[in-house]
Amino acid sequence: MKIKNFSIAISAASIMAVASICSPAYSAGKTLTVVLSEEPDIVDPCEATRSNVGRIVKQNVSETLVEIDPKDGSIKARLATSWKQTDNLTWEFNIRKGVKFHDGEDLNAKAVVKSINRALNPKYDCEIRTKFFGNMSVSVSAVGSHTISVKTKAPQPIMPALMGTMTVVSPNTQEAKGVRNPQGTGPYVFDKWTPGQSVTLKRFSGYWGSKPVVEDVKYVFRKESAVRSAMVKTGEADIAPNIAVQDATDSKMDFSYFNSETARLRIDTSIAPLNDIRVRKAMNLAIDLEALRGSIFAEGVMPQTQIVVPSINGHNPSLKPWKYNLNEAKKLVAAAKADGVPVGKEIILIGRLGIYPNSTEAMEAMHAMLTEAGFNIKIKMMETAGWLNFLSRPYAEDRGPMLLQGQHDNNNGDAVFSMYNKYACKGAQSTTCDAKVDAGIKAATAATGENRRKIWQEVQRRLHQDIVPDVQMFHMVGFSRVNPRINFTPSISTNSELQVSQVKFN
């Protein structure tokens, strides 16, 4: 797609912050210099699933079993060799051999064993367990000195797809979820984190695969688009991986790409007003995508009517976006409100700050909109670590209606990854319940073939017509920048996953 320039207003802050880091020194030697929006507010490999986290240690620090090609969707060896169903239920993977961890510790089966019993302990809560194996019984064990079996209670015949999620971790990685020094068996080894500032990673000499060209990586932190392509074009940055519109403005330097995010904001549909299913639908006739198309989001943005972009399969292409109509989204409102529901309620819309480029304003135009059709909403931005309080369960029992800013990145292959966790009645990060809706996953996620791709549209049809859990916004198109000293093209998963070994120096 083309780049596009469009003049959105930098604050005085924003422009002496970016005088402030143009210099004309470059990135010296074979240190690779990433410059993302947001700071991690953990790096435990186990939360590797969020983008936060993922994009510094995911294949970086800590490695798969499997490795999903984000070009095609195939599966590839990684840590894991081979693997094969053995029955309905079990599926068996062959441990690769002659690899360490960065502790020294070998890879083998009974350390795969203990790092999966551990992403998957309930008591810790890793994203990894509530967001692919939270609606599954999983039993693993070492049937080899290299070789695992997965077992489950019902039949997952895309087990290989799912284990490409898990990452693994050293036997000597503490119990509960939270390490600050993870010890995986990736290319590189995890240095330095200091909060506020940066984390680093040295090259691993003992890693068993190919060496990697980056000898040692540096991660900072801006949360301004403006100065973080700045850096990348004065020579303080070498990879951007996320800018705003506005900023792609350099087509040697920057990279426009259809990416696996979808935008949304997720509707608490227990709580009223939000439990009127009129109400949810009034939000969405109340904004105007093709508004916010071209100017604060890329103009290559789609609208979205499911959570799964159209290359996932159990995407449903039946599926309309929901079109611009206030004054039905006012004819709704005021109907509810005849009814006796509560439609003035003050509704509190929890954005997060650097969640995607210009958030915070397309957060503000969201809110000029619900307001003009009717509703009382007030915007509340929070940097990530307070946003994720009101991101999965347990929720506050005590909390008012609410609407929360998301992205969710499915570019697995498949709806599972993305349905119970989303919208099963105990989907961790789910605020709706419906029981054809928690039937159907069921079904998908055991069937195969045609019969999965269909259960899974039905269910995306019954969410997008009968349930409308979301204010639904865009499958997302992003902006990297990178340094012409660098050889390296993003990808799908940039934003989520960058592994640094494919970083080649020009």
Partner chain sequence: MQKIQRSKVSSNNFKKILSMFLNDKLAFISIIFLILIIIIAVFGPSLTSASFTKMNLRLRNLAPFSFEHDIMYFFGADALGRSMIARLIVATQNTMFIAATAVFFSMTLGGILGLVSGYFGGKIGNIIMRLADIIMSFPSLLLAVIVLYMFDPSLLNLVIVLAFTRMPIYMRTARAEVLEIRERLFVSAAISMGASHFRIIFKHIAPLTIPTLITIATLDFAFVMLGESALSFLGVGIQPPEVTWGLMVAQGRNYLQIAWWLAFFPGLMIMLVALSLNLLSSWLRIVLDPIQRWRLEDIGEKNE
The other form holds:
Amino acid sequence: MKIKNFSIAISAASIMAVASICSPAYSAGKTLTVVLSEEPDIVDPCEATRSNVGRIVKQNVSETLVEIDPKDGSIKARLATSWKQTDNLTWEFNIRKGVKFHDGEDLNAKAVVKSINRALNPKYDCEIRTKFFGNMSVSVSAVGSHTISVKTKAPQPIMPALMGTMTVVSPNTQEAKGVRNPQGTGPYVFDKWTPGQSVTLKRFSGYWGSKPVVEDVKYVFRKESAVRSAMVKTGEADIAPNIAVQDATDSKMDFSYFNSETARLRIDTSIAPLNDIRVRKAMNLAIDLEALRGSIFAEGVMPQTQIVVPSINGHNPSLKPWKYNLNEAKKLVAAAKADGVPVGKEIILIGRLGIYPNSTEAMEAMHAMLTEAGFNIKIKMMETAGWLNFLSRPYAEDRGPMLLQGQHDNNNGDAVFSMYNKYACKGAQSTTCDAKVDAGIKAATAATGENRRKIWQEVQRRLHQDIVPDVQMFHMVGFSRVNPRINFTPSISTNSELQVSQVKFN
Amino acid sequence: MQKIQRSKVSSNNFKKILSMFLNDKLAFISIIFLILIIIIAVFGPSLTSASFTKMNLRLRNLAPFSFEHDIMYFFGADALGRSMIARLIVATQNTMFIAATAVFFSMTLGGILGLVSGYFGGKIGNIIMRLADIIMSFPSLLLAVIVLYMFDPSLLNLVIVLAFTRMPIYMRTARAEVLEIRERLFVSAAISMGASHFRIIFKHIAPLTIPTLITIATLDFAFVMLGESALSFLGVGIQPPEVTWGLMVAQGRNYLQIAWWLAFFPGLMIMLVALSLNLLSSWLRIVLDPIQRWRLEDIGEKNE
Amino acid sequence: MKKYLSKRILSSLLAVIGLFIMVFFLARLTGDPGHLYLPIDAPLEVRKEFSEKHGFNDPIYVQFGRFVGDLVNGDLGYSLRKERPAIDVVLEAIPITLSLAAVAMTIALFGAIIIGSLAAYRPNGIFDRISRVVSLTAASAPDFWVAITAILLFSVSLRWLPTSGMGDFPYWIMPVSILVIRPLGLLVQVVRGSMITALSSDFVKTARAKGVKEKSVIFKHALRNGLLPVITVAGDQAAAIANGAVIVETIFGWPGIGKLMIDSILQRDFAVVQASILITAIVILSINIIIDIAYATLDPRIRHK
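Given the form predicted on its own, state the structure of the form predicted in complex with its partner chain.
Zooming out: every chain and molecule, the one shown earlier first.
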């Protein structure tokens, strides 16, 4: 008996002790704490197109020659003060004077050329090269102390937009290998990386632009959205970009904004019954987007007509989204069936876990709606790696009819970054082939100005009305939670970068 | 599960066992609860109207304990507006099926391998035990993740993986039992009478090891259920539109702040079933242990 | 003893090699890492060039040969994603999981000994019943669910504990508690069982007859003998606690080996997967050998064999 009492007393005392000691470390002072969903593997600015790297280094540690305005896709000066096209194949950029790298080197034409060549070195698989310059032949040279010229083999009318992705690093940066302590020109110096725990940045005293308010930045990483949003709520973090819609429950700290992502189901148009346009139209008619909006998807999402969002050059604003009409869908299916189209064949719907919040529920809902219209759908949810096997060429020869859950992000100002890959006959992720679309993509890629916009818009129209290669879903919104002690408004660009210099304290 | 009942019936001491049950109230409640679950697993899904498992976005995340809707919505509705009760019933069948088959296969295969290893000893025995070491020397969850990434996370593959990772316990236990039984007289007597190895293993030794193996299996059933839910959490468990309790908890965790019932009820089911199995297993252990059995028998005799 | 030990180490080594070969081929069958390494929109030419450059196009036996060759030279491979030697990445993560597991295991062991002994003192008594139901209930809950609920309760609602992350004492409370729950529930039952046997043994009866105090009967005489099976089960829990670490580390953001393995499996970072499996297996087997030695020194029957 005595022993029991004793142990109860001890445990009660220890519980009370624990409760009284614990006072979590809250972020305070001029330090900003940002909680991200995953830790980067590497923080080389050349990988800044990966969102978890970009949010740390892009425009904070390492800057680009030009910046793309997220609101309208226009191009603003950053490290370059001006630029012009000197002939069909050549662009010239004038570099800002009086800028220093964090390691003391001067920013000049030579340094920029070295940095660009480092990124384009085929020995280094950095994302800027593999994503934007993969099949392009570029040569860069200095034509003055602060002027560079960029030459390509084929005309590149959107070279300035491409330069908006190209981060500039110090000439002392190691070649052909990702670095763990990047040196750029940005307002913040890369301070320390404790793998698995945090990355910290410090304000750069020699920054060329105006002095930002935040002195230190700390990035931490938590996988669960519930944990990230809880951290901002308790004051352990200041900003949680990208939380799930169901965690955005506090209107005082949660911001919702259109991001640059579009969600769709890709239809493999080459295989029966999906090779029949009536079937593809019926699928679009069978989806009740309004029912999904505000339930599985956020209230703010917008039904979508094309793969690029309105701020992108080449978006066609005159297209109308599909309207839910189950009867019409059933009629189309019946008509196709009467012509011998095997509409009852099993169609695999390949989903990717976590591609956007509630992605599994979304696929279950799509499954239910398509089944209602008379299709025989089977869901297969996969991890990213398995899903990728179905996304890109080469496709399996003996594949069956297939729908693929997709989400596309283009925040680089022009439709060219989406169209070839997704819709050209030979595009890496295209499952559609139309001569007119192909010709349009080719013409638009080489065109400039208003003409370019017009050609893109015609391509979008043809895809939406005559080809129907997707089940179009939504232009997505993102949610970020921001602690009331700071003044920062997340926007479309929060997907890919988070400029600490824009953060003020309240 | 069925095995336990069969062995219960086959033993002639039905009455005695019943009284031993009644003397351990917790075990008695557990077995009643488990029988109920088995009935739901077998008959429930076919009795549940399809309309409750269909999507109904108007009832999305409906809160529990309200009488405004059909009684099937008493525990609320999930993120797609499907009745929680109907979902739980359908999930019961899948969960029980996965766990029962996985446990059955790991017990049978592990048991046989353990028997063979213990009986023959030597090289074969050693190789088999090294196999157990390999499986044991590595976190089973990670092994399962690797395998399920490679193959589809289908029902069958899930069962195979779970069965495979739980095998070593049966291998080790069966082997230890055999080593002891082998030394007893009747085995050498059987050998001297010219019985074949096969006959000795399966006719004479195996029956003696079964009670111990079943006790472990009862406990293991709970582990398999928890393992299945952990795999769902990591995204490689069973895939929608199929559903298990583990998957329901894993999906519901995203809604803990706004709809706690999505993860709570399936979590509660897992807990209750695991708890019942644990209590049953400790009852079994006492019943099978000659030193401790009196605890349950004694009182019974007094009552009689 | 020496002979037994060397035999044990040799067989463990064989187990590691077996596991390793299995994992190498399993991992290779999960697909080309280039798919995941390169951006989704990378052109086909870049993908092909990448696979060729890193030898992912070679037949699997060639890759295996190359890998064994490197291994013989003490090279566990290079992480493509992290651009560091895989072994460095793994050695950074191991101590974190080890300390987490060591703290959890110590608490589980001592907790189980205290609770189990008290429960065994009066089997089926009120303490026994309550401790049994409570410990088993706790051990029967899915740990990820307990973890997230605990964060919402203790961090968000009550604001007692930090939500997640590594740091000083308060940061350890939730991860360790969640890791403790399952082995504790199991070990309580084991301690209880072996203590019941020990308490009804002859020497305890003798001690009682001699008038030794009850407290000392339980914690001195009976416990010393009841502890052997507990050590064995605790050893088997070494791998099980690694399972728990995967979940706990993922949710609380601890950069341990469990999280590292899951992440590298997801990203097809083969070198890290292999290195971490190798090191983990070695650690777990070493723990088992140490337990074997402890067992052998404690148990006279084995010592004399």
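Numbering follows the first chain given and starts at 1. Only a predicted model underlies this, so the values are computations on that prediction, with no experimental measurement involved.
- The chain divides into two rigid parts for the movement between these two forms; residue 268 belongs to the part that does not contain residue 217.
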